[in-house]
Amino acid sequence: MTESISGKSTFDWHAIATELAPVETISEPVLVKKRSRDFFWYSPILNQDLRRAFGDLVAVPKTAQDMAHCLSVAFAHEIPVVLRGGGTGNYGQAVPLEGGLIIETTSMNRILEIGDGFVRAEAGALMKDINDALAETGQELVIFPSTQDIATIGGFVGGGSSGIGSVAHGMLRDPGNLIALKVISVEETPRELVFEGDDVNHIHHAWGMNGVITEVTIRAVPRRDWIGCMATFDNYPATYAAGYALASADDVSPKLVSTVDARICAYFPRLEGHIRPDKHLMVALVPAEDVAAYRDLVTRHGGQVDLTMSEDELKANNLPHVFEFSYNHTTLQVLKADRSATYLQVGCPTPPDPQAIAALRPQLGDDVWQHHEYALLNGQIVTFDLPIIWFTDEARLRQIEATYEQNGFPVFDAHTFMVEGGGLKNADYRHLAWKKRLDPKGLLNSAKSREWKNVRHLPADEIEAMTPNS
């Protein structure tokens, strides 16, 4: 019997391994407990409760049919599963919790086909691989993540919600965003499933409990010759009110726009010398022809344009993409100088309300530093707060959580590793019972949903009844 590394499982990980042949495996401890992480180091509860959780053997599949016989090896021995991509989550998604099997998708690469307002790619390719090459066909991602050079398109799929690209053409679940999903069912003969329209939302933001994505059929749109922005600002309200008005703003298109309090910019050394120091930041990205009316605005809000420079100048400059100043990449600017800090994840009012985001300002107390994205959600320009929060313990967080719900400010758990945490809040019954038809023994990561062991035991169809409203 070969010994367990998770210490959760009784399996002869020698054999599985000799079975799951000819797909690759990797059974060296070291390397099985590096892929058994993601960046729930963002979160101190997280880091605490999940440092321990490691898988026992890790599988790397190059095509679905590698993919297939995985999952048809696990069926057989009720071996628990877990999905990894590029490993990018913040929430314990890929941490086998239940030890058992990794299943790394990241050479299941390929690029399949590029047409008019689409891309159809296998699940573990990199997003910025398919924004390259989109670019030499005029083209781009509709909506990407700041951490597009290491994630991967099943991943996004799997675990996100928006990104760059959200501002101007909404949340990765709108109609149109995701055009087509290709998933394998977990049975002895594993089913191949295409989810198409609105249907993809069964499977998509599920953290790959519901059946395992292989291809993704998403939208792209015309690529523009676009420019990072950067401007400055001596209050963070006027600064606030200047990425709204960018947001929404009839004639510049923006693709991002973030807006980060003072504090946090100091942890921001590479935009030394090209920011005024000690003052507040708008992030965004322009199309070039629309510069011009993106200086007027900002200075009619009272800023002053620090930086417009595209890709090319950028590189040249030694600078990263601008989005690394925004989304989660904010909060890793600031952990990479001082692991002591952490985030939250906060909707704010809509319309976007420069006053309420003044007034609840000093009763968040100097260990709360603001940092907004802005979106389009339901045809409306929003806001969502992803501050800074230096941690000291749980008790404090929870009092900071309850200080933006008492004020009208709804906080999606960002410490928790339960699905139906974080964005989703309550649970997807239309997600559980796809994951009963498509992963009837429950294999599938199914130790990140607090609801499913109260409903495996049904028939599918009387979990989706269960769908408010459905």
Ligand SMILES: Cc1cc2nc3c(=O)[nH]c(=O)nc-3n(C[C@H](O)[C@H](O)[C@H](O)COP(=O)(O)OP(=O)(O)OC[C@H]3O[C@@H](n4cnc5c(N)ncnc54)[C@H](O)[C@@H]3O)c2cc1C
The other form holds:
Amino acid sequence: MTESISGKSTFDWHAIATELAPVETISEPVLVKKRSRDFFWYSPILNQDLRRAFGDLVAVPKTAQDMAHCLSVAFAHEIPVVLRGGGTGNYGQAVPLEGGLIIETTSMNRILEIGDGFVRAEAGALMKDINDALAETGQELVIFPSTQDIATIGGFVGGGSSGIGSVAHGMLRDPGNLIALKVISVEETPRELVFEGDDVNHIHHAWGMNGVITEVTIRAVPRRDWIGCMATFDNYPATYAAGYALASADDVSPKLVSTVDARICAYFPRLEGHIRPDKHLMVALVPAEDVAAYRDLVTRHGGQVDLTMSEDELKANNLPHVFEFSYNHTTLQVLKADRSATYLQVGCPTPPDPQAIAALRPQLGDDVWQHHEYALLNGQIVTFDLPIIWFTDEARLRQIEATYEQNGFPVFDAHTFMVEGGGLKNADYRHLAWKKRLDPKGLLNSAKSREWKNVRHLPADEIEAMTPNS
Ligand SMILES: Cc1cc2nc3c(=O)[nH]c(=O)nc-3n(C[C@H](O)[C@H](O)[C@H](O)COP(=O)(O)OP(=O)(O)OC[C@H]3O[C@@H](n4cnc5c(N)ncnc54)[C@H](O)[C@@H]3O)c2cc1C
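Now that we've seen the form predicted alone, could you pull up the form predicted together with this ligand?
All chains and molecules follow, beginning with the one already shown.
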């Protein structure tokens, strides 16, 4: 029997690898350990909890048939399974807490069909490759994360929620954005199901717990001639107000609006010489034909436009995509310099209120540096704060969260690996009902759900009926 890398299993991994053939497997401990990690280390709390959690074997299917074979082997031996795309999730979503089999999807990466307003791709396709293929047809993904260069479309559907495009087109879960998901079950003979329309949300953001996505059909939108824009301001509430004005402007149609505290910008060495130092920053992607109106808007709000460059001009100036200063990339830029930083995820009162931000800031302390993202939610512009926190200990972190909450800013815990604790806040009984239907032995990433152990013995319909207002 081969030794267990996770220390949590008693399977004969050599025999399992033989059974998985012809699917490629990886058993070299260093490589298995590398594929057991995601970006959980953003959180010092999760880093403590998860850094020694490893899988035992990695399988790399190339087709949906290969994937079905892996799942039927896992089912026969009752092996815990964690799916992995690019491994860029932030909460240990792809960490195999119970050891077992990691199934890496990145070789299932074909772009299968592009039509007017949609693209259909295998789950392991990188979003950058999808966007490159769409560009040839004058289109682009409706929403994609700032990790598009290394993250997969299946991982985005499994673990993500919003991103570049959300300020114009809403959340990934909003009607019309995800068109269809092909999913297979973990059974002796895996079944294939297709979820369409609103039913995609039975699977979306379930962290790979309730079925394996093999194909994603997602909305594509006409590609514009996007200009990366950076403007600077003297104070943060004014920057936040300009961000709101830009996100809701009639004469500018951005696909990205982010505002960043000046202290964070000091950690952007690549922007040195391109933006004014010691100023608060607004990052945006604006269509070329709207840049004049964008400039007027910035001036009206007391700011200065420092940079307007197309993607080609950014490249020529050795600058990254502007979205690498937005979403969780902002945090990453700081972490590259100093690992004692971490972050929070906080909602903000709607409609966005610069006065509320101004009132909150003095209460937060010097160890909290704000950064907001703007998005469309239920037809309204909303903002999310992803502040940099200079971590001292958990007590201080929770105190900062309490300050936000007391001021009417709801916190979505970024320091838990439980699906119910973070983005979802509460258990999603539709997800758990589908888990019961498609993963009856509870092999898929089950350790990430607090509620699963309470409902796993119930029939699926009974679990579904626990959905509030169902
Ligand atoms: C720097 C940085 C920036 C980020 N920016 C954004 C952002 O803008 N917007 C955003 O929403 N998120 C963002 N994230 C989080 C994450 O990058 C995205 O959600 C990303 O799309 C995940 O894709 P992935 O391929 O890396 O998925 P992984 O991390 O590999 O997986 C994510 C989850 O999906 C599951 N999964 C993977 N493949 C499948 C499958 N085929 N079927 C079922 N489940 C599956 C995994 O088990 C895991 O639970 C960011 C993270 C970082 C580190």
